[in-house]
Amino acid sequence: MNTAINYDAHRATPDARYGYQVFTIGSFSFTRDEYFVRVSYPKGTYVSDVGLFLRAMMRDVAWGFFYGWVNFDDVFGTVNHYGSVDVFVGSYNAGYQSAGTDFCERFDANKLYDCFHALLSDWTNEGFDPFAAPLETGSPYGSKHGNNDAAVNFQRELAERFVGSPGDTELRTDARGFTVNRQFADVPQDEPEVHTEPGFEGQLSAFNLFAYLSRSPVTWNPSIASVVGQSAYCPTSEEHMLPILHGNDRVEWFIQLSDEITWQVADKATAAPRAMITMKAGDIAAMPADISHRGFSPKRSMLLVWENMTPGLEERYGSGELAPTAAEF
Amino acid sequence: MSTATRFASTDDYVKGGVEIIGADSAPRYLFSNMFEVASKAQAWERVVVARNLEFTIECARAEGESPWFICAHDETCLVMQGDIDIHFIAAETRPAADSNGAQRVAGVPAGANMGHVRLARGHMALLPANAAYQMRARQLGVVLLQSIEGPLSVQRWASICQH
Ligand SMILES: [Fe+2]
């Protein structure tokens, strides 16, 4: 595999078929027409449906291209290398990788996100956020009309220590633009008591971690609640589809904190199936630092995922130091 | 159309369960449920039921009141079930700072009342480095606290995972 990295920007040129830019950057080229996208690199072509595609770009964009592996499916993504950032088509598909027709190219990190951001931008239509699901947000497809950048760049918050703590993010409310999802009306939005003597002001919080969820207005796209050391709580709404298909440089955890999420889990490297693994209120599981997984919430419930945020342990795993499990019994 | 909202608890959970469809194997998952160990566990018994490298999340049965805590290092409180009130004082004997995990005291630690939350379901409480805390549960509980493996940490995997 080639290791050089990319430092050129991309090219963005007009294309009068349909009205969106044609997005170039090293060896790839990325067109959309109304329904699909194009990807063309020096071994083939690739194509995908391109609702499904925003929807997985918006992530990779937002996260900053996340820990490890973004696979839009099976077949196309990229992978962080925290600095620069891989682009592939079927690197880590058995199929592609025995026709050779797999390809990657990596890119300075800061060169792709300019690239993929302006592509999200031009191609996101009027009513179409790729944040929220399916039932809550218009159609991706037609010609170019409009755009949405309020919703493409949408600001996930990220606590330093806890919510609502001095000088850390805020709770969510009507008033900020945060209401209640019509899926979660049920969810009690109380807070709860918190007596601080006098001397101690500020050092005691306390928040409602389910209002707070049940106001999300987004989907498959966690913040950070509250942080121990490198340990960071990253809740999140989950409503149909995981856009992506989370490939772990570390182990991660879920926690289901209401309702169910199933998560289909294959190899990292080949997209072999491993395991279907059905979660419901209360049920706790580790993916493994060797697996990719995508997650299935037929109604909106809230995960709480939590990671490890220590530099480097992507080496860690990926030379074999660490075990990919989280324990062993 | 059903959009109720599914929590669960000690006396109303349904598990869910790893299905191997590949090359793979159902103990790697860690699979368990908060409240089928919160069920089998003694009263504040920090069960760890996530860990990660040195960080874990434990799992605690919130019953009566808890002994008193003290950690060098942030924690977090999560209340799944039940409401609890924790109480907080500036402990004027102080944990190692480099010591990593809960630690017991003995007793009622002496300093000066910060104060206490009451927290219901689904509220999160900061637990800040130094302040000696004691959870006092109004009814049968269950709470996830977010630490670094410690002297209190307990760790069966084999008891409350999937196999
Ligand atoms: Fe993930």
Contents of the next structure:
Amino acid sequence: MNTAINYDAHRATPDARYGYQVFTIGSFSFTRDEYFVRVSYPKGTYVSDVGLFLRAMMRDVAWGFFYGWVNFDDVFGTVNHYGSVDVFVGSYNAGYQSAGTDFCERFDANKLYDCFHALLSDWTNEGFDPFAAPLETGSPYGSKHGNNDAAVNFQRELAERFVGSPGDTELRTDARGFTVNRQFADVPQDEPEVHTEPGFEGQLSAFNLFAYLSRSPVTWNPSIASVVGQSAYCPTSEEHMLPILHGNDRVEWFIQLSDEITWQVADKATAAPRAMITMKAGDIAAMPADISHRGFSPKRSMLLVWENMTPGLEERYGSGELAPTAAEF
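Mind pulling up the form predicted alone next to the form predicted in complex with its partner chain we just looked at?
Since only the chain itself is given, any partners or molecules it might have are not part of what comes next.
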């Protein structure tokens, strides 16, 4: 696998056929038409439905390449090395590996981000929100018409301490004017009362997490609602399916807060299926560091993702120093 980092900027050239830009960075070229994305690389061409591709790209860009692997499907994706990022085709797919058609190139994270953000902005048409559930937005298909940068530039909420604490009150979804989602109309919106002893004012806060999530305007987008040391609580609302297969570089904990999600679990290195798991309200699961997973939520649901943000953790799991599971029996 190539580990030399490419620091070159991307190039964008117009395509008169459909009005979209063609984006090139390193050995990769990205082209879209009315229905499909084509990614050309030294060993061939990868093709994807443009709607699926844009929804996955939205998460990759908004999450800053996230923890570890962001697989757009079982062929194409990125791996975050925290400063540099791999773009790969088939590198974690047994079929591509055996055929010798897998390819990977490493880029400076900022250069790749600029390319992907520009692509997402140019390829997202007016009326389509790649962060929204399919029933809540328009079509991604057709020739170039307008844009939706308001959606593309949506910033996920990143509390530095705890939602509602001093310095984070502006992150409250209700303060930002978001309305209760159509599928959470029955969620109570009352907030807890906080009474502190004299001298401790401003040091204790509380908020209604269910009300907070009921106003989330996007899907499959974990915000950070609290941080204690290197431990982050990342709640999110889910509808339809997770647009990526997330490959963990650390153990990741899921707490199902409402309704249910079915998880498709595969081997991270080969994409071979490993399990199907349905989590219902109250269920807790630890996703191992050697798998990829994609969720399917038939009704908008609430999920709490618990992340360990300890620096260097990915290297300890990657080297085998730490077992890929949370516990061994």
